[in-house]
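Take a look at this single chain in structure tokens; it is the form predicted alone.
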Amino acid sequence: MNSQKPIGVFDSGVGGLSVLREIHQLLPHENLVYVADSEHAPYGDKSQEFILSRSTAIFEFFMRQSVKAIVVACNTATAAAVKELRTRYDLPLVALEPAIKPASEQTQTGVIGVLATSRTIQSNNFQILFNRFAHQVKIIAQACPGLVDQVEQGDLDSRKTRQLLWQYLAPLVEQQVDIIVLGCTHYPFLAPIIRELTGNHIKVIDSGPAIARRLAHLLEMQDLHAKTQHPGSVVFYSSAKAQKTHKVISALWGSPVSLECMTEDSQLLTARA
């Protein structure tokens, strides 16, 4: 395989920035490819199977842009997609998981607090994580709906997003919680208000820079990372209307992005917003 093609990394919607953004400082010479399927987040309230359908759409799509390598950038997708994702796509496949085991070694009060969404708490692969680490610590994982749809309007500071953040933030410093885990990869563009929230007494730690680090290893070990010392592109793509997405994009990567659109039969239109 061409070391020189593009890694896919792919979330919901804009979620997967926070993690992008780490791959992109680690690795920036690498070509990158990002699809934030807006169209149809959040996913945290679908199904199993259309989670599924919606992940394999992308990753058929990442085919087609030739890519070398494919993160999941989302919890939901990996709790819902990736086991059968990886039975049917023989390349290198990073997904998530939250930053459990981690925490748990770094708590002095023995108590972390994990926020996802539903469907990643309910997933049979959080189930296993969970039960992994519950013999160490105690973990209070609470959901947080609603967060999500806030992140994906780019609404990151406002009256509504402090008050739902603090209505999953009580339940956790009432508990004496040290860690804070971010299930979510739209969470991190939160976690200045959550540290604001909750003090400084409490870390708050996400699986991004964790992710960057696995795929870099994973390059090196195919020996598929990139030979150059140019700078990588970053290409964006969105299922919705540039209009919709691209202001958001471009806020939350912190630059001007140019963003096409995938569209549902894959053509791709460039988006002139």
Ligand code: DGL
Contents of the next structure:
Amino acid sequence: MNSQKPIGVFDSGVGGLSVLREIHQLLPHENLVYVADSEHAPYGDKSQEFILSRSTAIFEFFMRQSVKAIVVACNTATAAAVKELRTRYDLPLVALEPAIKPASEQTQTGVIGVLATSRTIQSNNFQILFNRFAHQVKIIAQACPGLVDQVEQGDLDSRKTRQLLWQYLAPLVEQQVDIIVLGCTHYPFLAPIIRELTGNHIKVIDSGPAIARRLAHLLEMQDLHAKTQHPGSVVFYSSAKAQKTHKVISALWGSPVSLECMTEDSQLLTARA
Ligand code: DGL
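The form predicted in complex with the ligand, contrasted with the form predicted alone above:
Entire complex below, previous chain first.
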């Protein structure tokens, strides 16, 4: 039965785990397959062609796993590839975009900040989103080179991570934002430090919970939700063989996981940065 099939969730690396944990919490009976494309992270400074090519390789992997739905747990891959992927694959697909809409509705100061990768901020999708709300609030888009690498290394609270974060947060605080949108799925893992550095008067928005609710709604609508009361399985794959990825995934997931190597269709192994 289709409803028993797993759901595929992927990111350039470990960031999508921040979305996966929300999905697992909201939908504990669903079987989940997570792919971290850690061998190719970060996507944020790669070309659109490269990101589309990697996303296609991962979609094909999910097809071989007979998934019933896919969550693109990566703002950068959404901006670079989802339009094209929707035309190629006919299954429920949930994608991410920075949560500017809810932030615009909730701001009191009328100034919101968005932290995202350079690729996301330069994308057409982001420009369209920005233009939709820019007449109603001031939106400060801050690219954050280097932050994804810190999270990929499991380095959430070092001096270097704090320095980088403050470099990106200081201009937002100066311009009196009262909401910071985390426009990259790696950043929720830095939220405790972001809150510490900016203070409690600034609200931090993570898209993960909304994505999990959107997925739940889509599955219900299409009668694809798991009909069992058994706990669902969570299987982790990575394109990187490094022991380090395994350690970081276990640390971010909060318990030791076993990590499989993602196999790829050799005809698709042509992606180049
Ligand atoms: N987690 C990805 C995102 O949401 C990170 C992108 C990257 O690899 O640079 O944008």
